[in-house]
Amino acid sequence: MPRAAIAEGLRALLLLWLASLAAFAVVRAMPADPAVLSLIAFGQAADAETVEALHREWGLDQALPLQYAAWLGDFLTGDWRRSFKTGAPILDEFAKRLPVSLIVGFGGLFVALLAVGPLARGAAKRPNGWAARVLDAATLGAQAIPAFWLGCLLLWFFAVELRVVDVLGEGPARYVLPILIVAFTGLGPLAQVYRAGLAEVSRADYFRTALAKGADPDTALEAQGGRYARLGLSAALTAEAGWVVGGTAVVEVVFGLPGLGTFLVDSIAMRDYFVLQAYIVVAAAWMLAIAFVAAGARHLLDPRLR
């Protein structure tokens, strides 16, 4: 095995150790006591012996080093404790609420790089025509106003007014308004990074030159700069693609959808320690998982780093 590989190996252990070691002390940090938390919600008197008792159950009665050695190695070994709010094995719970979570994310940058591609080419071709107009103010909408207000904006338009979406049902219609935010919010970060590689192109001298031999404009731009934009395109999707777990937690919760988002909302505000310290883990092995995939993607479309 190459040493590049096994430093890179061990590179992402040692990010995930610290990681948890994070999630840990972040975690543990929070006010309020989960075992309080718990009794009230569940309209159970927080008497000192009651308390105590849960603080046994769940562990939290020993030394704060003792408590992470026992959590990391049972979470090692597959056991990631049971919810405080819920009482089901975490682990269920994650796999249960993760395919929600990815078809929210996954869906809307699919959808949004469905548009990327003609509205970056269109603006880099004419920055004073529709295409640019209409990316321009997709970005500024999507920085300017938020996602819960937007969410709650169509949810009254298409649910309560329009009634053509069902978004109490379990059908895929559930699901419509949810992707297409996500698709907004993302659109415009994607475009303009393809929309700036591919200007970048169509201002250099080779792309000139194509075009005085004769070229057709379209043909010589997705030709010239399809690879270079492609290659700046990898690495903004990159930071998006890494938002996809949890990062639709907002979407989720407005739209009732019981993803991994909605789950990690509800678990703050129960000082779930075990959920939450699974989630940060979690989360920090999929950007690293994403990270690896961006740079197979760049290793491709760069000849220099072959």
Given for the second form:
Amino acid sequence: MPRAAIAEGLRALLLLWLASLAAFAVVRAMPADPAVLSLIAFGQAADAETVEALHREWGLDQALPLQYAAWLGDFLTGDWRRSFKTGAPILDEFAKRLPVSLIVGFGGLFVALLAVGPLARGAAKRPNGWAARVLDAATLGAQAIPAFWLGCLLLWFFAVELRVVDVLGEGPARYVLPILIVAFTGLGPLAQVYRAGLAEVSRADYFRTALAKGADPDTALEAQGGRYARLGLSAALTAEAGWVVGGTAVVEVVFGLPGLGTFLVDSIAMRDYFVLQAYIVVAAAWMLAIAFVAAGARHLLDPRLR
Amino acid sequence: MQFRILATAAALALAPIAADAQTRPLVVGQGFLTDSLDPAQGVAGWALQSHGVAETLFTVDREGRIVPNLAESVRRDGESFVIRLKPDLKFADGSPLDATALKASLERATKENPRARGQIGTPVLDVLNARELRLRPERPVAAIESVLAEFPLAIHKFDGTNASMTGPFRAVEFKRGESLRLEPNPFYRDAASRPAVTIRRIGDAQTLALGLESGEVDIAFNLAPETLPRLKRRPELTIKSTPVAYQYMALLNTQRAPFDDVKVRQAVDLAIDRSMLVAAANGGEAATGMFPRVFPFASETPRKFDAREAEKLLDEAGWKAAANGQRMKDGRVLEFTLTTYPQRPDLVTIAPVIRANLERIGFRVRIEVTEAISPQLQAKRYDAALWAMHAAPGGDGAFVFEQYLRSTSTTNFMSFANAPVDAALDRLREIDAAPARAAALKGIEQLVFAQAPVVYLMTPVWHVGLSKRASSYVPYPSDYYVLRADLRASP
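If the one shown is the form predicted alone, what is the structure of the form predicted together with its partner chain?
Next comes the full complex, and the chain you just saw is listed first.
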């Protein structure tokens, strides 16, 4: 077991190193020079002297391998450098913005999970019942309705017409609508997976046997199929949780939340190298962490893995 | 009796709200917010100037003229310039802005910020007396007033931790990426008559309009045109529209077919009916050239629209119309991709109008919308691109010509190379007097018109939405000065 844990740890470190290398290569392969972009964005002369001075200031005047080695060394020792655009330390920006994205992302997934069980069970039991219709509509709606449109609609209705929330709200209340939107987009995929698991069990012989013995359908479905369906749900949840870091950008922009997503959008346009490199490594670490947690959950849910 | 008690209770409950409405800061909603309160860092000087916190020695007035601001005057003294400050200037912390403080500010700006060094290098600075400073730039500078109006040279005093500036407002609370709370600078004239202000960064145009409608935003800066009909139906709101110092244009990549042929470029210039663009964008003016008409060096006559002459030029260039109207040459179709970007929604709106104009004379045009156009331009991976830019950020027109049309410039996205234009720009560097510079700029513009590497389209209007409290606000023709000393709040 310790040997397996060590091997897993080494594998994770190797993956993170490869992610850092890929991050550096991909970001540096992007066309355009951040110094020039930064100058023209604010109506300044992009003459060779100023561009070179910015390169020197940002450490872009060295050979690429040296730049990578220096950046990686700094990154590992907690100096994630400064944003070209904001001039602020990137680690501080991440520390401040990541919680905002996590609240929105995980809050949305949590609210979605609250609705997943009742909807999926109802839909599995009665494929033409109201729960199935609601679930199908929610799934289709989440695919068809853009999050920014839904966000604007909710803001208009609740903030302008009813005036029960603020467009520029502060405090915990400002998270309510963004969380509901993320919940709406996550509900369909999660509930459909859970429903499919339950539906599969409901067609199984052993389930019919349980019913023939006089078991209550709800109790039998949960008892016979709950664990199996949750196994599928954990896989779907892993995929959904993966994009929490940076994937809530649209909602953040519409609701003016200073999360990681908005920072990322600005940084891509300005070729803010160190922000993008840090983001890719953080996202890779996040995915690894989620995969690790998901593996643990599967281990608990699936006796065959023990 | 019961009614009276209820009414009194309601009045008491609502009283704080009413009082709050009177005293709460004016809320300005806009898409940008400073990233720092130190004007020497990055482009913070630009944002702080726009927020009414920072000032420069010279500034650009409503008519696009460079006028003294903190400086009373500047005069040439050989290769140096003597800057004379206005009397009794103070920073927001109450300390005097004299020649010594000015020297410290310029020294720090040029030491800390490469953008400032890009203006005047590392200058030699000598204090002559309490109000006069001699500045010798590291490299020759022609239009010094324009350079001294540039944001990297925003005047400030740095105490090692905080920067104090001279604008009509000073920062009280800053939440990066979110908001900036300002109070009137007590050491600026008429401080008592200015309200406190909170600037909120609102990245989405629809959210900005909704904030105005919900009463949370008093000044909604740069509203999207599609939100205007809805907002104009609300009697409590005022919408003010003003032409701005930005110009919309189409950049033509002269290294790529079909725009490697000057006749094709000229045909595009002639074939676009600018009045249709203005109508599509819900306001604005047909372009007369590189500069909006607010500037004294702008050309006066709108660009000519003559589709027949455009067709003639295409015929001369060998692009013959087939039976279906599509033009061909050596088996190739006359086609190109028109690239635009969503950050300027007007450009996305006018792109189909441009396509319709050009398809009428036989072009085939594809429209491409890209999230980040600047990298594409810099890599020169485009055929034609719609572009918006401030035509004279420092109040001097030489800048854009130098940056976009000099053959050696790194931001010459069109790969335009024309010896007479380069020579004219060289001569312009030797000219100091504003009238002579204006005449020279107009001459350069004529040279550029003849080559048409750029097709000037229109001068846009910006729309500012105002609550009743902010209804006296008068927009400036630039986002460089959103908050100014004349800001007032109505009761």
